[in-house]
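The chain that follows stands alone, in the form predicted on its own, written as structure tokens.
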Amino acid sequence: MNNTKTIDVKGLEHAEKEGLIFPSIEELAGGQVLRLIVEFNPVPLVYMLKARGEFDVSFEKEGPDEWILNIKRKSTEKDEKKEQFRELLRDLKEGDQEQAKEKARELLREVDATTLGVMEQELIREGVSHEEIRSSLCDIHLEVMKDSLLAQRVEVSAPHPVNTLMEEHKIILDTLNQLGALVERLEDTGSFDEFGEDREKLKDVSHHLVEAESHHQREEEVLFPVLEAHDIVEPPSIMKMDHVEFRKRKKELYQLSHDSRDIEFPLFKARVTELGKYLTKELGSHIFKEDNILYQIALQVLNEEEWAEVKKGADKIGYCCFTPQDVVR
């Protein structure tokens, strides 16, 4: 990202000058520089900016026909960490993986869930793609922050909406463990007859995974909009992208397990194995991110009145067939 932006306002009317200068100054991120070119000595602007204490101001040129003012927003600790995250992404794409992971361990040791979510959001707004965050940075976060995130996790009791979502996650994780075991046995199986009773178990597992749709619906339609109202936009967006991928694969797994009469066993085995491995790995990782990052951000920013509205909206949508009734009373 270019850290310097130049605007030339010479010859513009006063209102046009102000309409360009002040928004450009406010949009500066930490470490970024605005080169302002004017046809007069901007002494009042210099005094105002220095009085705010947020900017370093210096003259590149002082008259007689034009003045060039360099305005740099001072970097905060958060700005510095964000730039380190950006460098980390570059290292993960182009450099030594192990060295990059070690840098991540050092960088993320002191970062809490809220700061983590905000930095990811700002990076995406500055041009880092959703896919880079989802496939690279989030996975590194999980690996290097797992212990610290678990240690910092806030627990809430029933019938709080987060308690309900997390209790459902426990059941979904158990279902994924069953799916993983089924896939392992399927890999050593040569025919539908050999697969035997596991075909019925696969039907039950796929049914439970499809029935989790109201869980995702409550997140997407009730919890995520409240987070977005607090300007926590990108973490929910990443979770919704995951939901789209899971939805497609759960539906295909369900169809394969319930109607496998017209498919040859080798193809059935290959598709179920691929879908099962994807869901056990990616959905399990997704659940960890929600429990220890997304929900933790929500618990820090939403107030009691907002949680009451979330609960009301969740009750209106309804719950999964496997939701423990004692947590939604």
Second form
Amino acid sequence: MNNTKTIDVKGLEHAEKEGLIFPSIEELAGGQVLRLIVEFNPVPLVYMLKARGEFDVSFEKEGPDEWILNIKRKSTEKDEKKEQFRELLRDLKEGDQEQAKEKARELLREVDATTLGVMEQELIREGVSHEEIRSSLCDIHLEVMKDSLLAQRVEVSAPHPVNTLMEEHKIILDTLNQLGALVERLEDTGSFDEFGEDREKLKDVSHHLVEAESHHQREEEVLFPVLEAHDIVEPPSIMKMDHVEFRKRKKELYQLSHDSRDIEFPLFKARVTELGKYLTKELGSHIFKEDNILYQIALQVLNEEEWAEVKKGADKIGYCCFTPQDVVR
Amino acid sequence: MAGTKIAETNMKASFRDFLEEVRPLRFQEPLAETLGALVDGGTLEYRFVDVVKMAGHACPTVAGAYLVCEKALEALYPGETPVRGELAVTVYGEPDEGVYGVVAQVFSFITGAAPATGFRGLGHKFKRKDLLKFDPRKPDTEAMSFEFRRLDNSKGVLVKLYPRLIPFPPEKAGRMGRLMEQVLWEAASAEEKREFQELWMEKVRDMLIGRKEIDRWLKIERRD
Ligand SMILES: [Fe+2]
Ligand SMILES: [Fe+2]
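Having displayed the form predicted on its own, please output the structure of the form predicted together with the partner chain.
All chains and molecules follow, beginning with the one already shown.
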């Protein structure tokens, strides 16, 4: 590798972009520079890189139709556990997924992100699909970033809109925990009778999940447009796509929990289990990304006047039945 | 939802009886007269079902807006036929706040007072544009407040609607809320859907026909 490498990801799908950008960054040795050309302002990436502290990040060009970012790694790090990881990541692809992921998480606590990135690059060369990268590697990235992101995270006090959204997230996460427990119990159940009172609980849980629509609505109609006005376009659009996926599944779960008269138990069980697992995992990680990346970027970018507008807009839309009243006043 | 074919006999809108029984509001409409749509001395009748056609539905908000108009017109035109286009209306709220936009549409439809998109007038007459305005400074935080002012004599009234004071049994309200969620997420059975519609219409009927405790939830004061 020369001292400077250029990659142009303009026009690629989000997953493809990630598949190119992250490994190229992780591959950087100390002193090496990656010139990254994108068609939008890569605010989340810059935020994440700064949070890591291992890189010097600067703009060579800032818009309007392309951004060129120079990412320079400050120091070299040794990658001792390389072989171990190579095996693990291969397992992720071929072996027992859950077990491999658990092992990977354990190892990640000891290993730095650089090693991981190199391994990922190789995995991509071995032909892992984008979907797999999205579902397993994206999570692992997040896992690696977790500590530094959590350490950087800024919290604001009520009635700031970010405070409200974060408080709602806590309640949604609590609901997702309940859903997870319900799904676990359902797995050991053979009939509606056996599922018993949990059916009522499933109704409550799905009611809470559909009630959370107003939370998403406030994000989409009030917060995201302001971010977009600041040229932060890509992350809101990904979050919006997530919302659509969640809505479909929440709707089916809600329908299953409210009217399971016409459905055989095995099918009920299979659907609820699948939907429940998807929502606990994906909505949970969506919330993590918002709390620790998207909202954090918003806190850095929006001025006080804009927050006042966001607050006004959020008040107009209204809140969820579970939103604590004292945080919105 | 895509349009569906309906049988010939169903072509006429069939409203629930009580919706047709609501007292109509009657106006002189000088613009219609001038341009010939109305023959001499004719008046325009605005019935509640006309408002339903405009709004595409009936609900407590639309019913409340209709009653607010009725109240204001009675106070401003005692023993007279109100004149369409001769009223200025102030809605104390913002156009995209809660249901204020819907309420304003009902006022516009009935009184002719239009927002910025309204008719510019013919020469110096018949201007309807900007007769309906929004003002975020609410005179009463518990109420939805509206000012109606006659342009010919500048007499005005402030009408206040207190949606939370409209009597409706809390258990029915709770049931209605739960059913509404099921209806919206398409998880209601046919019976549940019917039950929901009955409750919904019961509330609308209570307001428009029953008018129970109306002096508590619909108030008026002079603002001359
Ligand atoms: Fe979201
Ligand atoms: Fe959120």
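Residue numbers count along the first chain shown, from 1. Think of the rigid core as the biggest set of C-alphas that the two forms share within 1.5 Å after superposition. None of the values given here were measured: they were computed from a predicted structure.
Fitting the two forms on the rigid core leaves the C-alpha of residue 21 displaced by at least 2 angstroms between these two forms. With the core held fixed, the Cα of residue 312 is displaced between these two forms by less than 2 Å.
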